[in-house]
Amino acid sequence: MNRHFNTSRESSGREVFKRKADDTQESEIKLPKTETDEHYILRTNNADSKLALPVQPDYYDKSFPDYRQPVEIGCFSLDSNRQLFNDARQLKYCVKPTSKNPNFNLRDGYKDRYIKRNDNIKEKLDHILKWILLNKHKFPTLSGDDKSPALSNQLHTDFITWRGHLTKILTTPYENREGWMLAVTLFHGTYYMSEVETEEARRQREQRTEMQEELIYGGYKFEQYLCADKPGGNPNPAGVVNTNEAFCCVVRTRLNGHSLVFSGEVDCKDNSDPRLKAPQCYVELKTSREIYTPNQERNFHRFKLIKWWAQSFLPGVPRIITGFRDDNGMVVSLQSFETMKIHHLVKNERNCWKPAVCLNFCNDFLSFVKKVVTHDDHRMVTLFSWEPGKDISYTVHTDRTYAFLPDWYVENMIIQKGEHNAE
């Protein structure tokens, strides 16, 4: 069993070696910086040697990496049965309230107009994979345009994942409560990354109180007050809140040398300026408890805004409209946050989060994945795990325990390769 030890914070240009003083002979070597400026730790014991990735913010406090402007390459909708449609039928349109004190009741309909998605069903990457198979023309080599038929089944994209998974990675250096597990499979040259629910997360989900469930509902209810089904329409807060329904955008971008295609749910579109194209026309909607004290404001800046920023920054959503609620579930005020200016609210606070640290850490984690996962096999899963206060470690699995690429996707991609080779 791998045990974790504190790492030395000596100069990163020197090797640091630590050995546990017992008969397990487990040790830790901090490797010097490589050409790509990555920080790895080599954990060794009598039987095995494995790399680990530290998460301390100081390691990643350097200049901002290159993050390419995200480009939307498609979208899809999920209906009340979670059936996927390759269109924007579930896109909602933002209707700005005329008052900054709207008195929206976020509890209205919780008991009698609420259809809740089944949290026990884990969809993994299935919806993204279905979208890929329906949109081969968005990947030129999949549509047969590649001059090399042997490569025509490859996406020529490094990572396929959900936006939410990347959000967790970005915020990890400053997270002190929630760990995570990410399963990674290398298939036809692309790293597919899917979250695995931790035991702690499952326990918390199953033991939610009625008040916690009501707060979750309130976030969806807030969207109902601000969103219309059609351009120029009006919101219908008397309707049913159905969390099975969703509109998702699919974007392509690049973080330093890593190309990414990921999808994320979009709350609504600002249709007031026809010059704005997706994803710049999208708006994120959030709720939060009303702030009464300086300490509450500091906590809001330190713990909540980092997640809001990461979630909207990744796909290039420029604006977040927030409804601040009182203890009775009434939205008493509204405030807009520009995604690219959020950090200005926190940059002068002591020991607060830094966007560059988040992006640099994400970049190094993706490099770490590439270094660890080298065997191209849809049946093999490398499970990356992290708990607060520890480094990122991993285990390799060749059984079906954590496998997440469905047979219908794998077979389609393999058949496609055969078809092109036969031509």
Given for the second form:
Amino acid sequence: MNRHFNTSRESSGREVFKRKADDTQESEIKLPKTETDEHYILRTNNADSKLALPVQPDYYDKSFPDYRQPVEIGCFSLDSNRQLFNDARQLKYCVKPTSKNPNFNLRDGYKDRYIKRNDNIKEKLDHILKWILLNKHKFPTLSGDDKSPALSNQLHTDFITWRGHLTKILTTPYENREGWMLAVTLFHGTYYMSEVETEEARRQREQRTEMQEELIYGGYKFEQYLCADKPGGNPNPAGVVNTNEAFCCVVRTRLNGHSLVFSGEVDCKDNSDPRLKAPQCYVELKTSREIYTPNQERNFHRFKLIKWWAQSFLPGVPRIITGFRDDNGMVVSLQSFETMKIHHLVKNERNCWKPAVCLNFCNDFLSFVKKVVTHDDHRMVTLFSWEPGKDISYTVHTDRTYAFLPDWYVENMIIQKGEHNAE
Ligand code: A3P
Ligand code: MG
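Condition change, the form predicted alone to the form predicted in complex with adenosine-3'-5'-diphosphate (A3P):
Entire complex below, previous chain first.
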């Protein structure tokens, strides 16, 4: 099996950084390409200067980087109280409707059978960190038999994060509405990346209309219509929709020189072919408004499919089943998209997004993080921020404002070292 997702094995290794001055009066100097083919843009003036990363797609329009076939190294489940279990008890099984025109009512139960997760509670990386502590043996050098004590407390993984954070990075070169903030801490050689909600995102979340809330509910309700709790079982649309419950896979992969372990929620499994191993057996479920006009189709291609592609491409989920709904919230048609063929659907759109640009940008962003964050300190946070139309910038924080690695995690990782020394 091809271990790489791209058609080209070439890795350009080019990276683009700018040195950006905090002051507004800045100049920009393009430096010649270095031996490693990196090209920097140096913005400088008399004030402190800082590196910045440009996001314009043109910078990243080159051959596809290496993206290794993601491997599932574990999974976990969250129950109705958001309690973590180190198993697949929340995995659901996909039951494809026989009718192409299923008439699912996505509004049914919104008022009386909906338990909504409290999105004021920021869980940060806590579930992933818990999973890591329960699965140290999956990071081989942590068991450390033949390793020096200095190496035995390391995960030997460059980045730990949520898949959703990486999806946002991948789509940044084409995003023109929503900015983001990512907190990064380097601890025992691993970069932990955890999102911080922007003021604007919080405002939007707190001011959602009833109609928007109902649409969000509809996305989960669709999952209920298509999923059974057990293999061979039937969906139960009369049940409660509880968005606290989740099944998450944990995958390991590599983007050029960056090793990554990330977790993402998986909607369901296609159990019809026993030869399909995770993540190839996983299915993503989506809803979208029915498309009537060429303009709507163009927007669907340009703005929606990029997010769907990035979300499923990252963990190697091969298929997306979509329910198209009418304005009354009824699913009127179903369509299946193959993740690896989505770019064929969009490539004829003028100025459309390109998978290679998304991945090259992500590669350069991860290189940028490594270049900027050099102090290995669990209390230190470098906050990377991006707003549409701007470069990516950062601020460094040594107070606890943005710190996100909990004491129980840090202490456990340090004890690991002590245990080894005592042996
Ligand atoms: P749709 O994607 O069908 O709209 P996911 O598709 O990622 O598995 O997420 C399931 C549902 O959660 C979505 O269904 C949507 O209703 C809701 N959802 C996902 N991301 C969201 C976000 N950023 N804000 C609000 N709701 C979101
Ligand atoms: Mg989904």
